[in-house]
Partner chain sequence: MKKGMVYIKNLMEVLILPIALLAVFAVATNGAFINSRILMTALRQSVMGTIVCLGLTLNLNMGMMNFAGGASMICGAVIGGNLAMATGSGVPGLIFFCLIIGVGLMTIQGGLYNAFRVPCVVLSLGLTMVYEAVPRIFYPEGCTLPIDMTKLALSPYCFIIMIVMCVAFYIITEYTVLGHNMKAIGENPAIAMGAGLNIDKVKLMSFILTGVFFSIGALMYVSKGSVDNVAAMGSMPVQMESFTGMFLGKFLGKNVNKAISVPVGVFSMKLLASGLTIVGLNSNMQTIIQGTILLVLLSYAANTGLIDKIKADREFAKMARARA
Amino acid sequence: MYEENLITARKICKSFGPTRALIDVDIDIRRGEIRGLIGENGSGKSTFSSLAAGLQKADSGEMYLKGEPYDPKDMVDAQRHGISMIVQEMGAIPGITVASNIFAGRLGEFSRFGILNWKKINKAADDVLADIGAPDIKGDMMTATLNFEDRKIVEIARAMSTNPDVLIIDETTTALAQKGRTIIYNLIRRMHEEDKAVFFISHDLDELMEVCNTITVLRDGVIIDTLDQDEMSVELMRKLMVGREINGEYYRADKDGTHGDEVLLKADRISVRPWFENISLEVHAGEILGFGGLSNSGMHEVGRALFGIDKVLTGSVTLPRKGKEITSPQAAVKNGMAYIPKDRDNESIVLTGSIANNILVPVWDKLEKAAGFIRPDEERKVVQEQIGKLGIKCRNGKQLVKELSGGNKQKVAFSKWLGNDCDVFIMDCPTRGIDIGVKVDMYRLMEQLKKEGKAIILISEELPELLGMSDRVLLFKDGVISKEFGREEQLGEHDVIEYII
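Go ahead and give me the chain we just looked at alone, the form predicted on its own.
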């Protein structure tokens, strides 16, 4: 019926309660096509991809694969049919080996008389990893020992282990530094050359224009338009995504890097081996201090140490205003610190909890009254205030966080700290995996916190964001601070790149 296409979708509909995620979606994916899917968070991109990858079932409509009816039972069944997906958030299981992750659901292929041949399994995993360009990761390694990016590369290996005809990449590049992005881009080129197809979901519009030969725009579950290469422009895509014009400049407009004199957070010669050594810094009231560098530069680990997650081997982290030393996350929270980690779904929010419970966790001690009781009306007031302040799109505070889009999950991650009236915010890649509209909201929030005299540490792998939002930038390389820049009008990416590579 549709044999000229790899994937054909007709009148696909999907709802989550009263929320209509997809409405009569029609898509045709041809061989050799790199199809970009764009739209604001909640537009339906990831929902459609999850249907194609067997993660969910459509409410109505039909899908065809190579001209044949296609209705996968689950993700493993979709892989058997030639469709693999790299999910947006972390999908690797930390407590098992790399090989077990790569062949999850398919280990029986290596069994004889009910006994698994682990030598063969590990060798097969090594071959897959070498084939995609990551020979340094081995099948017998424990996944929990890998850093964030390498765990994501294990997921890429799992997706490619079946030699798929269709590869779905859902926001993966936002979690990757140069090593991982190179792997992804090489695989995309390979899929194109082999006359296969790729779904590529990203909020980086320049990246989409560079990688894709076709881009489909969704808004509120409806396909708005599909653009060929000669029709693509960042301005047009933004307008189609949000239904309105968005000006090109969405970072801070001012070039004034001034801030208060009071030091709110101080680190004195702190070390966490092997990540960094003898790091000293101060963050002032009303200051946005940026950390820049590659994923293995040590900057993410410094953020963790400042919040007390990783115990420092030397030196100390103190809050001069409170006269307190930070030695644990509990001490950090108690003394007005907030931490928004890079790995949102595993470290920042409880996916299976409600929006209300996530928002209330840091403030329950403050709400507690005599005899240990908390008044429900006070809880509701706090929750509704944060939902309104952040513009979280949800049915109500009882909705589970796992049902929200990536951008709204990130708003929940922010909102729980805003309700705790924190003085110091450590934000590790806070705009990773969210659309341009939500990014603008996050940037305006940072500006507001700065005006209120809060101290912000912004850790980012995106140089334009780092330079556009920070009053000062500390660049990290090989576990040390390699350079410091103030907020300067003429400062560009070319001025800082040599200090991080």
Second form
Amino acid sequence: MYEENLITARKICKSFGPTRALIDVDIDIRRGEIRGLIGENGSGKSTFSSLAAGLQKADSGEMYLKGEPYDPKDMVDAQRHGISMIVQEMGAIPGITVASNIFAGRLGEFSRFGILNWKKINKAADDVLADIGAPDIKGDMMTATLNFEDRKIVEIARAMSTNPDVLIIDETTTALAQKGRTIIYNLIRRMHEEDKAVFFISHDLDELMEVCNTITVLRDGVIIDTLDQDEMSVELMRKLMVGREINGEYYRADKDGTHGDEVLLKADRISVRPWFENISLEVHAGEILGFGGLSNSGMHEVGRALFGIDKVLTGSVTLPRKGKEITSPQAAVKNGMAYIPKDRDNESIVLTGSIANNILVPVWDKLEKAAGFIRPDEERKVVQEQIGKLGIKCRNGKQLVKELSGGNKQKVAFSKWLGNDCDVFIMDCPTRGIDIGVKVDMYRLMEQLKKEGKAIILISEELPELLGMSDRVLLFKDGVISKEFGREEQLGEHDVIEYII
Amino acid sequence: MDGKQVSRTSEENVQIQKQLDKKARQKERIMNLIPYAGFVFVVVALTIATGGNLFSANNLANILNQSFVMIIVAVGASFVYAHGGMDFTVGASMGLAEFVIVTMILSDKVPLAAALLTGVLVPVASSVGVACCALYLKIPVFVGSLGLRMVLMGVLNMVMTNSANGQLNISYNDYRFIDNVAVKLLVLVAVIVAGYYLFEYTGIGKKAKIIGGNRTVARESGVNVSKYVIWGYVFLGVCVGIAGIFSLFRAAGVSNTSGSGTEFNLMTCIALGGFPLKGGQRSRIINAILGAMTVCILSNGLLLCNLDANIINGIKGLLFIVIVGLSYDRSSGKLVS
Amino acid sequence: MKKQLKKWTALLLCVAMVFVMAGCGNAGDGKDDGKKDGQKQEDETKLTDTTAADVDETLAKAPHFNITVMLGSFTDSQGVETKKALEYIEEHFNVTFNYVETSNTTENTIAAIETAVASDTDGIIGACVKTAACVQAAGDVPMVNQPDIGEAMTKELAGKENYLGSVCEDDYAQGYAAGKALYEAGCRKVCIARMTVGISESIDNRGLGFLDFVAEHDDMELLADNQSRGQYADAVATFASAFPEMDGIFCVIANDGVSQAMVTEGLVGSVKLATVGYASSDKQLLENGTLVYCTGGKAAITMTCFLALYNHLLDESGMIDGETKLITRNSMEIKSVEDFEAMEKYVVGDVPPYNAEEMMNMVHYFNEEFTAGDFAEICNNYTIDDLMSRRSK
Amino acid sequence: MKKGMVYIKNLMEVLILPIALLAVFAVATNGAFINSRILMTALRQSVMGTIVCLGLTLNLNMGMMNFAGGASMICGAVIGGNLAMATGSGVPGLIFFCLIIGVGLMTIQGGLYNAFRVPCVVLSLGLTMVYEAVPRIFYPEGCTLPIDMTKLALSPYCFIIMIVMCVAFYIITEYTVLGHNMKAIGENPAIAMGAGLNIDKVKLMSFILTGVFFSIGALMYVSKGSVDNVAAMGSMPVQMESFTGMFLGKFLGKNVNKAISVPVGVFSMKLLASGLTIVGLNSNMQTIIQGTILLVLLSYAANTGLIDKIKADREFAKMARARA
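I have the form predicted on its own already, so could you send the form predicted in complex with its partner chain?
So here's everything in the complex, that chain up top.
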């Protein structure tokens, strides 16, 4: 009864242990539709797309493809049914050739009695790559030699190699530069003209408005609303995503960029191969110093070098107040520095550890009594204090971090350092991929730390956030500081774009 | 449009959520209980098979004597396995430690205490050697400790062959004051209490678990990873040294097969006790001790059963597979190594 | 997935049960041991006055004893031979054997002895004791050890009456005799393939005997000394390729791998071989004169331990001399093909070197005038000819 | 032509070690070492080791260390040999039975591995004990083959079998769908699963193939003449014997197929062993030297990039200071 729909989903439920990712989701995607799917992290959009693409199995509910029941065993089975997907994380295997990546799992079609015919495979790969508009990449190249963007294009080629009826794109464009984005937009246009469907998942609300003709909003695993072309607006979408009014200005209301004049952190002509050279900077008490630039501009690596994770080849990083030079993360932590890494799940928290253990890691040295004894009650006091202060939603301190939502995980990463009374904070994309509600809490926390006279380095790839929060901004391009300006100059995004592209 | 109002807080959904939470906690509790169930199963099965002989008066003392070495080594090993490390040199280094002690005693120019102390330093040196290979030479721990094991076994064989053809004995009666049940119980309790204190209440244990959970997070949160990894191996070396001392005085002599096979036995104890091989927060000393007890009672009981030599190890292997199969944490699913 | 896991666990558990049943069944009544070829071979030797049935009848009247047998392993050639002989004893005598493997480590030996005492065994034989602690662990359970433990330890154990003594063959003499045999066969450049020193004392003594012989004869040169854990065939192959001028090899244990390596390496005719112990494929090496020295019938050592213990258990009659606490058995040298065939027939066949009737007469309880002297005398003239004469009577 | 040159360069990289060993021992024994007899014997001795190590490499490529290799080989050798003798089916029967048992044992291990989700290392420890006990129930005295059935260990056959197995390994890893999937999963299992490869099926197939290699290893082991059963963990030396050779091959032949580098690695170890015997060092020294070579080789492999990284860093720093 759903022939006219390409994909129909009825009452789809899916849960991972106690966390329920999707609850009674109903979706209809018709031919020629470019369906956008938005929602905060942990809202279930990636889960739904992986169900449709056969990566995971739904707990309950049915799915129909062109009217027939549809239950894919795995990704290859879904691809045979005409649904293919480009995953969010790295989907291309570096150690094998481009052609093997494109036809992974389906090499059987190119072999006679189990023996592979590499010539035929490479030729087919070249055709698909030319068809999607990337003739410079060849099938027999080794994937490891390609840069990050070309590897994503190989994944796109894999998805398009069976010219699917439905193409699912899961937050791929955020990592692509110009070349990749044009390829994606052409494909979407072509799918629309050929009366097929595209399922587009992205954080970039403006991009969605241009590309999609309908947008569905998901929150906490439940569908809130579906907007047509005319109903769409950024404010409405943001409101539906957060579920409550965003009152007042996100970022800091005040305009003054004043800060204390005592220098808390000083870098003198530091350089790390191959990322940056001769970077000098100072951060003052009560100042938010912003680092802006593209992801490969070297700003993230400067943050790591300031904290002592990567050894600096020239110059030095010093804490003038304590007169100490920073050469290792241990020295940094002992002298009151804090670092919140960009890759939250792999570098800032231990997913298999409990909330208490994650919070206490930098604090144990301070709590040690005679013979290294750490009193359990002191530990509990610190943990309860942090959970209360940041409002982490959890059963108790013993709950595992992997069961928390994205926002709560980030709160744990923050509270790790607040319990350690640090005075220099280095935050690398602290608000990336967390829901707006928690983002606002983070911004208020930064303001409060600024008032307490802490020095904060805010590294961010979102210009609005950078401009809204920083007292002073350093823009990075290809490992060099391309521009420095203060808050009082009130520069807008368009003024600074040419310094970072 | 097609999304009707479904809310998370609807009464029925809250019910489902509470039920899911309860199921998750139950599963966690069962996972922790299985090693104990394995232990009870082995004890009950063997008590029946041996007609109650397993816990007869003199067999209890035997079980203590036979399991003493493995429990001490298991307590030491829990610090290494907690941070995801491994050490195959345990057997050979214990043999070498015994050799050093015996040569010093026989030369009787050295007081007993000094001989024992130097003996303990040998496994400490070999375990720290494995740590340094892993930390500074970047050699993977698994293969690195196998290579070092080969070297140590070569050294042990050579040393033993050159001196008195592979067997050095000391007098049995002079050292009864060390090798008796009272002293052993005392030392066992002391090591377990010290181990438990260091593992649960000091930085050494806590930081070892965090390193086992995620080494990058530990490093970037200010933990001196190399120092605490080496601390773990030092504690293992000390425990192997203590075990070597008591095994030496129990046997009243050393040969080049002294301590051989302890490394594979140790891995069996860790796996049987439900101690996570990759370390992390779920590591608990009680699991390592439990594993050691299960293995030793299994060996003792099967011997008591007067089973034919041909099938004793077969049954031990089968029971090992069943218990490990049930108790191993299956979270890594298909991606298990 | 859950279904699959339950299926596998159920399968494993019932296999475990089968093992346990087979095991308990086998250990319970040693009589009809399923694994052995079972059919009761009639004693083909003619018994003069008492028939086999009478022998079994008198033996069955003796009280029952549980005896623990401990060897390094029951899987090497000597282990298998010994186990076969003991299973023969179990058939005729009213005893039950419990076989325990100690893989030659002192810890395992002590643990095995303690556990045997805990399962109230009546006596222990074998044990391959290396330190006094093993004997102490036996408490007051009577014990006959194999091989000898050296004077120092015997002195230390003087107080322990439960230690009845040790039985061994003079391994050192066998190694020395092997060296002499090679010397007489004209070998001057020899290699030795032996087990890593320290694992088994009796095997080490064979190596020492041979090395002393070579040292004493300066016109004889030792080219290589390869110690390994059982890879003797590889050692022979390496000697063959590395030392073309080699003309003699001594291997501490006879095994079929070594005999076949002599053939595959084309050493027959150019290189002589001397071994200790028995390997089935040694026969053709004897025929073509390659094998100049080999001994057999090592199972008799453990049988002697059993008889010494059995005498003690029955009526406390001591068969082993009080001071030395040691019986050094004569070793059965094999010089010719006829000797080899006789050994295969009478030693490693279905009837061990001493059949039930002969053993009965070596037990004071059944045969009053049998004395320790006779026991020592029987052990001394343990040769092929003695065996052939006994069997042909 | 360029591709050919690169291939030759890689091949030369693998052959450095055996040639270096030959040179060292040629000097040490002033020429006595270089004779075809020694090389042939070392090669013949490395046949079994090579086949076992190729089987282990199949599993190691997917991150799975398997201790049960030695035990399954002894089990296959003893039961296979005795069944062949009992049925009087000669060498073909021997091959057939060894294959059946070897593949059967590894299929059981693969099934348990997938069912229990236990790391291969831990499972193989338990299975080693079981596989060592099984042949002792049926044939406690081990297996001794009559001379006419041990033809395979003699020179023409054993080399043919080794070459066949190496070629089979080469074809499996380079040209079959299964081999390619195994490489992809070994590289990064998470992404491979995302890409739609059926990890369980591929791992089970890799166990079965390893079973084939172990059974041919068992065949060569029993064809040497006789195989005794072993006591607890007695099968470890059988497998560990050429363990160093396997890692030697793995690291020496980084960019050439393992079918070439593993045999060369195992052969080099046998050369080393016979060289040391001639020079007069006893086997204890050999174990020490083998262990040291393994450690040195592992650290070399782990830090290959280190020297030029330091050079590049110093270069970069010098330039940065100049420009400051």
